[in-house]
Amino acid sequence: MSSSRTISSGRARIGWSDKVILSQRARQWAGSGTMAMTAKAAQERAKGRNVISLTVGEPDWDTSDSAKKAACDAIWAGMTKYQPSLGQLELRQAITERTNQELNLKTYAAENVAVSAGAKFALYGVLQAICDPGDVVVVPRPAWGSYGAMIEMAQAHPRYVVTSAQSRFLITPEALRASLQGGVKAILLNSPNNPTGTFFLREEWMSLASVLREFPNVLIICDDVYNRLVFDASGLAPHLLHIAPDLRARTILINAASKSLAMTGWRVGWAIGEPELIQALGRLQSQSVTCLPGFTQVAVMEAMREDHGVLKKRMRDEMLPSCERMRNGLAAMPGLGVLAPQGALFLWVDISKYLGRTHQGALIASSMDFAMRLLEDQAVAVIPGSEFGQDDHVRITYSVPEPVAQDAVSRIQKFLSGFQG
């Protein structure tokens, strides 16, 4: 008997070291890079180092006091029991009212909304509901690493489309048309984009809509989680349904309280689509997460009542200056290219001129090498671009206090000075 097996109750029990318990898909799920960076940062902190984390995608402010109070009041009022699997009717109605207002529509009702455990589980549920084994879902890259993993969890196949700096890392109409050939189930579009912070302009959406009309059987999934975290004076990113409401019936919207309401840890998101899809999501949630806590949903409703102008002012007066200061600091460093974002929380930094070189004797062959060496050398944590499908970049979060940002920029500059060759 091999050393990787143990005897229990008179019979052989397979040990985890045999690597036969986990499914093939489970062993291939994406996210290893982010997990490795998180684990390494924890190790560095355990050594007593002051690690600056520029990895997390969340606003640099707290949930509003009124939302916190609403949650506490709901708990003391006894809202600690099971809730409807699709979410509280009042919250679903509030979501439809805000969505109809933002998209200039009058068509969404509560029956079109499934409240879920964050936008991530909402998207996971949508993919489980629409995908059969072997289906193809198109994903333009760079893209959030969880997209591909969730598509694979639905036993479907991601078809990645590489974009370039020339198109602000957004898919072009020509690339879209080519990617949709051959029986595609859906396309997943994220605007503003994580990791680049760029979004489709109205005229760009118009061109994409013309192509999408050529493929009437393709579902359109819009991840809108950053749609209100924009620097534009309107306070809202342009949307496909602004200019192509005729595509509404096959468009599925994903959003959450996480980013725009600074409620990442509350885990309240939602999917909006046709009633048949929403009922399927309700059944899936009933058999998996069951429901969301009632008091978190009450908190989100309270947060949604607050003036939209508060976020617009914060993005203009706080986030834009923070973004520009960090971007200018990084762009002044030789060899770095920094895309100018239109929103979201990130800077997409081109490190290609440092790849293939050595840093204090260590070869930097990939974005993971770059990120790990930066963490080891200067205790600054960033996310390697390989997590988003583009290995010559790293993602840096600028949503941090100004002193932290200044320190981070200074440390990165010191790190770059250590390169040879």
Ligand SMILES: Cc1ncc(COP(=O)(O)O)c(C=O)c1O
Contents of the next structure:
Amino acid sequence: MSSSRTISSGRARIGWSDKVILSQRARQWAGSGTMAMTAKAAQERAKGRNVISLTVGEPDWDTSDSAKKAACDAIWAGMTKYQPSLGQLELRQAITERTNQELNLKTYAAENVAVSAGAKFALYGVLQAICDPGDVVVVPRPAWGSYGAMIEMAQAHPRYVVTSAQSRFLITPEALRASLQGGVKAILLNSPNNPTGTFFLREEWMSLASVLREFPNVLIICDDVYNRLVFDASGLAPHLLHIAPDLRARTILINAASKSLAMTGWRVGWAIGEPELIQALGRLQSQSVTCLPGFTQVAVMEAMREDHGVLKKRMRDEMLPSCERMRNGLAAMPGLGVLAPQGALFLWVDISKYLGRTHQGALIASSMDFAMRLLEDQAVAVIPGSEFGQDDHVRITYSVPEPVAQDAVSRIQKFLSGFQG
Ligand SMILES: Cc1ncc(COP(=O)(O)O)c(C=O)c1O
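Same protein, different form: I have the form predicted on its own, so give me the form predicted together with the named molecule.
Following is the full complex, with the preceding chain placed first.
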């Protein structure tokens, strides 16, 4: 689609279309179905409808007061100027302590950490830093849609591996071995996973580690943003480096304050890896975004000082019951299949029995049709599975207040009763 607009250049006004102005690459940048859903939800709200949004990937509690106060104090103390491109040293040290503790390692130091604008820019930077044009990066699916887009922005190719319900939508050792043939640059693993909320157990990591050892040139990127959002009593998802510390040098860790510290809007994330990679990220950041604000980094340091027990308790006492309530409500509806997540914020709902049927006269051929129709009919917004590479599912955020969840479940039930055929 090309749009026509005008820009002013000196006195002349030049007519142009995006064909003329945008690079070949920019014309191919993928937008997201999430954006389409958000725009449609905003349209419905503008009509005065009470839209329930089950689309967001963030905790439904606020950033802690002490973190907010630390940011305000830092601003008033004059922390309003440029900062180091790789992040404040104190924060980089705090991240290494946290990571060493999580992984039961002693090996990371500040030189292994690049602080970035969220996990997203950390990952974007890593892919820019490691990929040459045409490189292949393996991505098991379903997966967060930004992975593929970011790999393509790095002029590399995603090699998607489809997973199934039998393995809780996690890649199996056999599929891993097959996917790594033929000169793969890296594999991207997200455990706990968005959108399924499932994670690899210790013994599953063990089998994957054996396969990864067969491919010594493959880099391993672990996106750990949900690692503390688990229902398990330990409060931490098992990790590849718990099982296989020998793979550390070629493993790149991505994490953020966004999910586990309820700080999605503060835009603080990080990449952890070998110093050469971190220096490259420093150059990329210094020549692009320059740095992150200092006061957000101070706030994250303060949030990290808080007791992890609070989150563990919240996951067990609030999130798990919310998840179970919504899961049971949905699973009781005819034709919906709902996977039991082990953490994260979502339910991964199989809608295949509704595809190819009509809803009040409209053919529902895809997860996007299903999501759009649900929004039009009952004002409930969910994310189509096509966003994650599986068109027979939708992703539903369960982390909403209880009355909202109840209302959503009854609206979805009404919506399903409108199917024919
Ligand atoms: C799997 C995964 N990784 C990374 C991110 C991005 O996190 P951040 O907000 O820190 O950029 C998200 C956000 O939804 C995510 O789901």
